[in-house]
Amino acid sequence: MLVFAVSDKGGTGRSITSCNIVYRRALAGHDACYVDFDFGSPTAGSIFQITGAGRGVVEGGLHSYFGAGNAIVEEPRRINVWSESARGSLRRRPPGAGRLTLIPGDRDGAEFPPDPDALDRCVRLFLRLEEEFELCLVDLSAGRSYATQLVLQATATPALRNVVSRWLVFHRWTRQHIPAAAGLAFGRDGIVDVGVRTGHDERRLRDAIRFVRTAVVDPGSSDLAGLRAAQIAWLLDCHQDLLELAARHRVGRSALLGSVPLDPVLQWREQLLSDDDVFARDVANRETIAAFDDLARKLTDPVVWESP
């Protein structure tokens, strides 16, 4: 399965949530791969804490594979997170876990316009990864990017047309991010608009899109117990306004895959959340881990992806 992670704005938590989804799938025994198509900022290596790949790799990454680096390579570099992470809790593959692989971009890489050769290479890469991994999550650059254009063209080709592809549109739970996410999915030059122009079936592409809300503040959370009654009432009003705004922009409950609560660890440091962070060190919230597990499960739940 190919899953494409997109957001209209930076700072949505797209990459950190996507990394944690891939991590939770691997822990559950599935072979999972994270592909860093955030060509303008290939920094997923820092989330997995891969030494020397925090801003991409020096050579052999995806930019080199697509001919946008210093030298063209026939296969992009693969990093085994279980063996190459600098974080102690990630260095050993847990019993029963699947493979956890990162395919990074090149350091100081940049966006590049797709050409026929890049399209052909993208199709071949996706076919190999889809055959090898149970989940292949492709993290795309924010906004209406060349990366998004490239994968829409690739997934419209006959070779990939019957491969299961799904789209996750990430947005923060704010008045600015909700309409921005809807515009990226359904607006002019958005995913559906560009997809139809590249050969996708409109209904099928719409059905493959779900939204993920991040940094969601739950007014009923025990973490907010210190707030005054008037502040809680104000938060409830804000939450209700956002629910109505999301419904008007077609990103409401029927289009929602899941929500990730505001978590202090993720606000201060972009990292994978392990069970040790929750149960042993007590620095992260178990609700956040549950949200990541829920998102990872729903990716392959056919009921969730039925037409709204």
Given for the second form:
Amino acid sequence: MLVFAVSDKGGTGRSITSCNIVYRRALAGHDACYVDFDFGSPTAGSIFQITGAGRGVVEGGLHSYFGAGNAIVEEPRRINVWSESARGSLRRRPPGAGRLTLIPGDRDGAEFPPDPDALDRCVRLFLRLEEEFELCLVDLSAGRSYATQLVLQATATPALRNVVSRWLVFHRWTRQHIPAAAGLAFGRDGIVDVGVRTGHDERRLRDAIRFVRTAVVDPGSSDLAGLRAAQIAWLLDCHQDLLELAARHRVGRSALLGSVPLDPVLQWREQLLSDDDVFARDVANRETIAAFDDLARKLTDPVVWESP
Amino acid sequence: MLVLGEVQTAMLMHAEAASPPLAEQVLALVCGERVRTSHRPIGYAASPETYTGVDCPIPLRSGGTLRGVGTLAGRGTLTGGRVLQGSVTARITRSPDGRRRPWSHYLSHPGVVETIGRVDPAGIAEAHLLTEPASSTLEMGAVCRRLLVRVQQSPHLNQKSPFVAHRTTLRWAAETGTGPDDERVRFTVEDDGVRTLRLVIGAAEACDVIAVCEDVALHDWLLTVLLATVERSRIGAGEPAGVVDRLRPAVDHILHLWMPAARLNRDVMGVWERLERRPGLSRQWDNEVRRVRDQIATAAVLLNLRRAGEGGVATLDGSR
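Could I have the structure of this protein in the form predicted together with its partner chain, to go alongside the form predicted alone above?
Let us now look at the entire complex, which starts with that chain.
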């Protein structure tokens, strides 16, 4: 299955949430792979804490594969996170876990202009990953990018038409982010608009899009017990407003995949949350890991992906 | 004679095992040429040979290189309608006059790469097996990948694998024509799905050598896939029904394909015999298959006991 992660604005927590979803999937015994299509800023290596690849690999990454690096390569480099992460708790594959692979960009790589050969290469790459991985999560850069257009073209080709593709649109739970996310999905030059122009069926593509809310403050949470009654009432009002706003923009409950709560560990240090961070070190919240697990599970839950 | 080769083995991206007519359609890689098929003792189809011109440096064990010019022979094969292989080979010979000749000469010797300079067969063979996983001698890996992708993206397939399986790459080098006392077979398993096979054997035709190497690659892949499936099934840790569910793809799609040396010529049977002595691929396979069947039998018994327990009869652990 191919999953594309997009967001209209930067700083939504798209990459960090995506990395954690891939990680939870691998822990559950599935072969999972994270593909860094954020060509302007290929920094997924730092989330997986790969030494020497924090800002992309020196050579042979995705930029080189697409002919935008120093030398063109036939296959982009694969990094086995279980053996190459600098973090002790990641470096041993737990028994029964699947493969956890990162396909990084090139260091100091940049967005590149459209190229006719890129589409062919993109199709070959996705077909190969579909053959070898149960989940292949492709992280696209924020906003309307060439990379987004490229993957929409690729998934519309006959070779990939039968492969299940799904879209996750990440947005923060604010007045500014909700309409922006809706615009990216359904607005002009958004995913559906570009997709239909590249040959996708509009209905099918719409049904393959779900939203993920990030850094959400739950007004009912016990963590807010210290707030004054007036503050809580105000939060509840805001939350209600946002729910109505989301429904108006068709980003409401039926299109929602899940929410990730606000977690200080994610805000200050973008990293994978291990069970160790929650239970042994007690720095991260149990709810955050539960949210990642929930998202990872729902990616393949047929009930969630029925037509809304 | 020195022959170098690379075989990449993968799962065909199609929901069902390919029927013989479908196998012929997807392997029709050269217009107007026939796909070879056989049905006994196992379904098998091989694409027509494809040729790729090369003029590249061949690495040597000493660290230097030698210029090689000629053509690589490649083909795609499908076994049991399920296991897809891309196989690329080069017979290495020395150019008689040590000069680069016009392409017409190389095209009249398909599958042969001539070296300009002295040939050290053992040195070329060892260097071929030692290349980094990402690169390969004469770009054989890239030619293999191209063959596989041409088949996998065929419009006749639905691109839906029954389950995902890691690809494996077998790099092999064979020297033939040695005396019976000097025969050697060395098979190694490296990281990231790379395997190497070094053969030093007596008189044998190149086509038979290629066939035995493809056969070893096929069976090593089957074993690798089965071992990965058993490891993920969480035997002993998960619920029996869940364990059986995770083992099922292997039972449905893999277990019936094990048939070492099914189509080999007598000259190369010795290679399999040595591999069966050490490392003993069939021994490991049989062991794992027994383990899978034991798990399924145990799960069935437990399920029956649980049902009986619900009817009031005592279960294994004494509960009701």
